[in-house]
Amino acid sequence: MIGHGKNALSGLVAALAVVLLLSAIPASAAIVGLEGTSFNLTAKAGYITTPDGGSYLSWGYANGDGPAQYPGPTLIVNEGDTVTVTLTNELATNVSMIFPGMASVTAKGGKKGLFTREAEPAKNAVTYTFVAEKPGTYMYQSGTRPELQIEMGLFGAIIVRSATQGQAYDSEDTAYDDEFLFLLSEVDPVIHEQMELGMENMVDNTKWEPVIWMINGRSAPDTMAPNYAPWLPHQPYNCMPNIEAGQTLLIRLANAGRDLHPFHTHGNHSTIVGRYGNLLESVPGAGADLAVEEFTVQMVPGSTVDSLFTWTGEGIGWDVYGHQSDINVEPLDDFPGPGDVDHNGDGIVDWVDMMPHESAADHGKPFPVVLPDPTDLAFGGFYSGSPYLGLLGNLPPGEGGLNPKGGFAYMWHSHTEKEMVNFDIFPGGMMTMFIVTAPGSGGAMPMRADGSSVEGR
């Protein structure tokens, strides 16, 4: 069927649903794909979704004999790994797979293309076969038609994982604590409309325009919904990123589509330490010397980037977790003791510790405003009740919920503004929400496909 689905919810309705989805928030489980050395993919059709309800005919990169995937399944592989990918084609056109960045890459069967070796329908799939030699963030894609075998959906990411456990290259200031992937696409539904219609003669690139925006290949809200919800069965992962204050999540970056994307990342700055899967240093052994800070990321076409984000609360001018402020009169025990000490430098010892990766700054230091009497409030379904970090508190009857942790909530998106909204209809598009819990509560409560909560992290 044909995806018109401009005006099928109203802003209202996509709002809600924001704040629904959010209470599935996903398991902090690394990045969702398929690990080994040897992959067995299908080109296919299928059906991406959109969250205003629109329904376009895509093909995409099958893990064998399951669905479609938009985009195509995630390879995770070891650094210094020798890859075999064998494709098999289901399309009823050429198809192939190129792997920007990897080393050796070989091609065997098929038919001889442009840049590779095809599978043709039906026929002897394509083997091929590449080294991973070394760690970073990469993409896969058709090398047949790429300028309308892309946009239809054939490409992937690869993450090449490094030598050395928690780090995201052989350098010990890339360590990381989790990680999550933002793969970047957009769609322009003209073109796969026309393509299910059998219009392929019809599809003219200089007129080229999208109005659909996806990170992993969901627009928001459905990016927060959880990985291999059921009713997205060609869409499977999810984006919705989340740590504890205080540790380094490693995001990982790629630009599969035509457009520049300046992602940015609300709650602080990252750091930049690879580009196209190289660790930005001066010299080998230099470390990430010259990695860099950025507000926003710059996704040019066809760029992959590693980067740094922690969050700690601080200079925010409060103390995020609610402590008392410093107190002159004695408390009765020992104080002061060998704990306790001047944490914010005002001259007043403190008997309030202060939490692990707390801003010693704002130790202390009071909320800045009077918030209003709770009967004044409309309450949203994430509010916890309490300004404060990993507090819960008071709320009416059914009012909250949704954030048993107490954590805070940050938008990330693409700084394009027209890329926040699914046909002009907000909030939608290249967007998602990252969540910063309180140290040791485990991250955001994880949640089942259905729903159901699952204990621990």
Contents of the next structure:
Amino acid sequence: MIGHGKNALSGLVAALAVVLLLSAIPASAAIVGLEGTSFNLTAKAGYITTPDGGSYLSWGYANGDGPAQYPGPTLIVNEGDTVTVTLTNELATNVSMIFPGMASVTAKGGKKGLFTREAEPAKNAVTYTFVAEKPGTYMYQSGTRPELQIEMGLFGAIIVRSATQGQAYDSEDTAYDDEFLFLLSEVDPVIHEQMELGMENMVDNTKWEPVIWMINGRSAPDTMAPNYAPWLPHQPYNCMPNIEAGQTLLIRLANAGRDLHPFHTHGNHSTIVGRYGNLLESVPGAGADLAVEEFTVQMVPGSTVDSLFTWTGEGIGWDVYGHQSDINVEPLDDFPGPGDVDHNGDGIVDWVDMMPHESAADHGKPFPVVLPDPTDLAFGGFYSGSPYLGLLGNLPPGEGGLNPKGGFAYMWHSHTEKEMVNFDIFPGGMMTMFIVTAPGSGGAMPMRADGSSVEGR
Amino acid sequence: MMTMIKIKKSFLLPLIALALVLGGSQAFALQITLKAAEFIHEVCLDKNCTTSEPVVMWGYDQVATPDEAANPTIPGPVIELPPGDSTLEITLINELPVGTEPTSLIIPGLPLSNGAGQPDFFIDGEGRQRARSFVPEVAVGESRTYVWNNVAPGTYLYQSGSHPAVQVQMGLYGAMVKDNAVIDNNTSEAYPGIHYNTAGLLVFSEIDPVLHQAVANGEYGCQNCITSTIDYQPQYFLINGQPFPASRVVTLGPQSTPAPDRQLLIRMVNAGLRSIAPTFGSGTYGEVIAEDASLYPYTKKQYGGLLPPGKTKDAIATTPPRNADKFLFIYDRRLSLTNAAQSPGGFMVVGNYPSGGSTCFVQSLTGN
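What about the form predicted in complex with the partner chain, after the form predicted on its own?
Next comes the full complex, and the chain you just saw is listed first.
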């Protein structure tokens, strides 16, 4: 990653410049969805698939004439926008949309229902209008027989962007470099099978028992497949969070399901700055002064949480950035020069500058374990072969393919461990992998597609 | 459906005397008598209860004298402890069927002043001594007075402290509330600094009729019977004793007539065995101000939240826009929204704007 010699510093500076340039680009690419203020959604049926081979009739909101989506399209709007959603119904039962947290919703057309106005089958659309008054993460969902229709898939996420780009809320305490959506849900296949067989009268809400758990409408390992993967036509959204070391990732969590899901981020705590679309502040203008750090976020059904996650390797016990050459390699040129200092206080002047956000205590420390011979190991697809960020070690042919940039991989998942299965097969379910890559690596993993292309394998 | 208990002036003199006898530092106490008894509860399956499901339950009733016949309800009567009182005394008479169980009374968050941490024991089938209750019990046909001193303002759950896995879900629960102060004829103070005009009380609970029938038939806990509540699968999800569409909010506080610009305090109690996620049907926010009768240092602005079993929470409501005569006030985002398999039903309650252009809806939420 970093060259062995002082001239490498100039490369480092250039790499940092790239990082800075990248961070100036609006960080919207990582959550895909529909942008704008006017949306035409259609409720229709489709089949979702699960990694264990299951295929289940589902209902979903489609983008216009597109396929039914589980979840529905992520609506990305800006703070202050007046948003119009026109709902057309191609199902055989009334459907509707409600927008928890949006106080100003008006509904026109259709027929009066319990929660809101409903679109009747094969009749005129219903138009919902609201003002996205506050930035934050929200959901929309069916307001018609929700215990059945949300289970069938009639829900989706709404992102309301702050007027200040790159912030979750109107506070610099919520600045982020990249953002990812984690929309949680469950599936009870029995209900979907009963609906497919025309046995709606057999559906008993009190016997609901999910056996499939999803993030953004997919169960692991499909969570890690590309966005808009052609083999998942009704489940377009992946969940492949990744950042470069030192960057801040905005975790936008939303629980569309009925059960509590303790969402666990391996690798570090995250700092919860917002709940239910509200900045956690004591008084207006105070910033996120009520933010809390948690390593497992309790996700209440219907709730949303905005949380900031960063990873620098601090406290890990070795220099993940690979500066061990400070110790192992003879310095060149005019060492020690005026800019060379003893970062970690070991009495040895270091000649490689620290990375931004790097912990001084670990600077220059080598990996403390002698790695076993590769022939004695079994490999996972995320192992790069090196304990250092951005470096690839020797691996047998075909290994390491999921991690071509030498990142570190951490499992992020529901800590209700039984939810990490597909039906009864482990691993799977409400789980994905978070990848942290080296500064300047460009961040993107091959599978972090924006929908247009998939680089790498 | 629910009865409310208000302190009567005639209570005061004897209570002062009693307080002196007890040597307590507080001058006033609320003294009531509750009977625990079996009854048939009709679970309403439509708004006017023209069809209903009878369920054998155990419940509380307040009686003026020990001889008065019990007419229990679920939840039990709302106990309102006046702001000036800090001692609550409940005499519990156990009129559960002969041969059933001793019972007792606890208020989570309030240590009993006469018997806290003194369970009653029984000898199980293998000769082991095991605790059966949290506090001293009352055998069938007998009575006992439970005393709580230093009661702080807040929203509380009272419930059976004996064999709670069975007795609570059988219906032995209710709400106890205490305000911090009366400000004026229109305003009360729930906690220091939290003023309101009307309080809506919602006591959530569930019923699994299979368990109730087993208990009523003496088929619970015996050999080849239902041995535990492990398979608890409730069919009815009740707010103040009835599921939607018969569910109602009980109003408390100084005002029960509608007017603009009033503060609505929502007191929520989960007497059931499952977590609930009460959520505003209108999509608007409320401010959660307290939990377990303890005021938060900062309010939590949320359109929904978690209400685990045994917990109480208090919120200040935001009045939804007046775009309909009726609106969905609160529903459970865990989606227990059916009566058995019948939709709609369950944990939902409808609000109602009164005619006349007022923006307040509290009067029409008054219990039937």
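What you see is a predicted model; the values in this text were computed from it and never measured. Positions refer to the first chain, counted from 1. The term rigid core refers to the most C-alpha atoms you can superpose between the two forms while keeping them within 1.5 Å.
Query raised in the report: Taking the rigid core as the reference frame, is the Cα of Leu395 displaced by 2 Å or more between these two forms?
Result: Yes, the C-alpha position differs by at least 2 Å between these two forms.
Report task. Would you tell me if Trp208 moves between these two forms by 2 Å or more at its C-alpha, with the rigid core held superposed? Result -> Shift at Trp208: below 2 Å after core fit.
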